[in-house]
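Next comes just one chain, in structure tokens: the form predicted alone.
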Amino acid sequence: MAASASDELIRLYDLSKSFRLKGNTITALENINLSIHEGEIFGIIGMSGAGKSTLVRCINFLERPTAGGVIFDGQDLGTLSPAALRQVRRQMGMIFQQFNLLMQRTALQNVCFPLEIAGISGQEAKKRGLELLEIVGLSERANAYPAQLSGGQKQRVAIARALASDPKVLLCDEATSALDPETTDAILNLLKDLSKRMGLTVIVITHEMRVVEEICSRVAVIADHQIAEVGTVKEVFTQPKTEAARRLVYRVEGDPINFQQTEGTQLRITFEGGDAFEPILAELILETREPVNILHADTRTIDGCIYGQMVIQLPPRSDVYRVSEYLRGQGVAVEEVAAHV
């Protein structure tokens, strides 16, 4: 079901952020407009230097925007007093790539730390800390120090600590970038479960398309300090509208796909569901008698459904129109692509 305006939890309006560095003005963000709804898992994806981390710090006003602003749960953060802003920040938990745990404190003591700062008694904080460690599946490691924990366990402690203030939103800044793929999957599954169980809104800042595909319902693509594209993950994966989105969709193990310039026409075909297992290309060749060279192919699971894409090449003098029409007749989306994606 599409979210309504009344579901809006966070709205960024005309938000810009610049810094002064050695007498020069550096633009980090420019005219950002986004709406994030209560209970959704929203992705913000972009390459390094695009402005992602600055954006997440503007959302909770750790960085004050140069222009525009942030409305959180009906309150314009730019109008709040320092004390009121601190109270609002307690509703925004945050987890980071490097965990940011206190090395001289146990897992339990790390989780209890924000509770102690909030003035909660030691016994009550300990009880709540143990509950949170159980929620993230780490109660048996309560007395372990960070040096005794794996990367995934450290991130679970960091998530439990972020939940200590009972936030409405969890901001995840490259939270899985330091983890191996198996551990990343476990953390993403935990975040999905927490969002569903606790009604948490989760904002995922990442440069990894697979993270967005695995966990997010909607995504914003940020490039050159601006929002290039916003849509459902399915829309952005199957029908990217901007060059920035295409660069992220066409990636293998973090690197853009670079198709060598050769003669002929290249087509990107996108399919979903059962079509992913049908011999569409074999049938295309039999039907049209056109030779086809596969340049790239992959499949992905988005919101429980399998989606796939291929980039194929047709040699010169091929009947591109006939090939395209045949594929569309099989329910497959087709578009011509440049040689360098």
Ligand SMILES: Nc1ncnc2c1ncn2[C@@H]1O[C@H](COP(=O)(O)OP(=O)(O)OP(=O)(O)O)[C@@H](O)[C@H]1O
Second form
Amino acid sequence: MAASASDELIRLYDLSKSFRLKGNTITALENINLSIHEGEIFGIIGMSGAGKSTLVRCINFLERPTAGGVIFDGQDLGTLSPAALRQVRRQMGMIFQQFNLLMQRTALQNVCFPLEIAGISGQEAKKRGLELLEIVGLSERANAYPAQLSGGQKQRVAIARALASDPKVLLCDEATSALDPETTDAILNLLKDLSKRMGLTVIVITHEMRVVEEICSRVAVIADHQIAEVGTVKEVFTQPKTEAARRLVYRVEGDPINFQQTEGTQLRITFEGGDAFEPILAELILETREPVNILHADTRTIDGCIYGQMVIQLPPRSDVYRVSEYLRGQGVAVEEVAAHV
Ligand SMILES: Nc1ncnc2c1ncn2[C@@H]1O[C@H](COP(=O)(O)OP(=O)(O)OP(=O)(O)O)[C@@H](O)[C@H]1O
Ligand SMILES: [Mg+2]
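If the one shown is the form predicted alone, what is the structure of the form predicted in complex with this ligand?
Shown next: the complete complex, the earlier chain at its head.
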């Protein structure tokens, strides 16, 4: 879906960030250009150290870019006075992996904290705080201290607190990485719901591909401090164009696939629809009489559609061309896999 310029909430232009450390220059981001639309849930993925956290901190100017800049809601952040920048930052909520709650304050007092800072009276802040806790489904625990809450509940408090200043965007840096899968799902559903109900734009930084699959509409892949690829989740996850994207999306969670020991030719096949592939594979074997080996197979659900991917191996002297053409004729995407991917 193409978005018109008026949909744009955030634009990063020619953004670079480097750090000086003991006389050395460390490049964290290089020439980033990215446009994020109002109301979308946008994912940013990349290996550890790629520059993801630096990127979110540049979006709200916690880090000032070394070059280039950020346009938020039509304002170039680099041109703003400190007071104007503080005002704009109130429109950007942020949540983290470690929740960052104030331990000596109750859930409600945590949520009220930014309201108090903004000069809202105690009574009014409390009323708004309770509303926010209601929105995140935590009204009953308003008077609990963080130590008495589960990880998922703590993240709900953090989300309520981030929403207190009525932000246009919520920046989430590994917000579900410390949570178990079930709690992760509950938090993701909450984010999705907030985006839908309040038109909130959400930027999700994660190393967990399934988080992106579950809630994002578009995704950017960062590799070597640059954007390797941007597209809809469907495009990037079913047809990654760059090696960096392939490495991330074809990785078994937490464990890179290693096909190196195998001989012959490997083909990656991507197809739409749950069980449609099995007859294709059966016919392929019948048709070509090649002893096809399945090295890896899994499915992903993106946007309610199921996609399957398989890596098959053909023995050294098989007719790779014929097999590929046969599969393409069946309407599935086929590509040869480099041994190290
Ligand atoms: N304040 C800083 N001073 C010096 N170097 C920094 C600073 N912040 C980040 N870096 C460097 O910038 C690069 C990108 O770091 P960043 O934290 O953005 O990566 P990341 O993609 O978030 O990684 P992870 O997935 O491990 O959180 C790294 O090489 C890091 O060491
Ligand atoms: Mg990080």
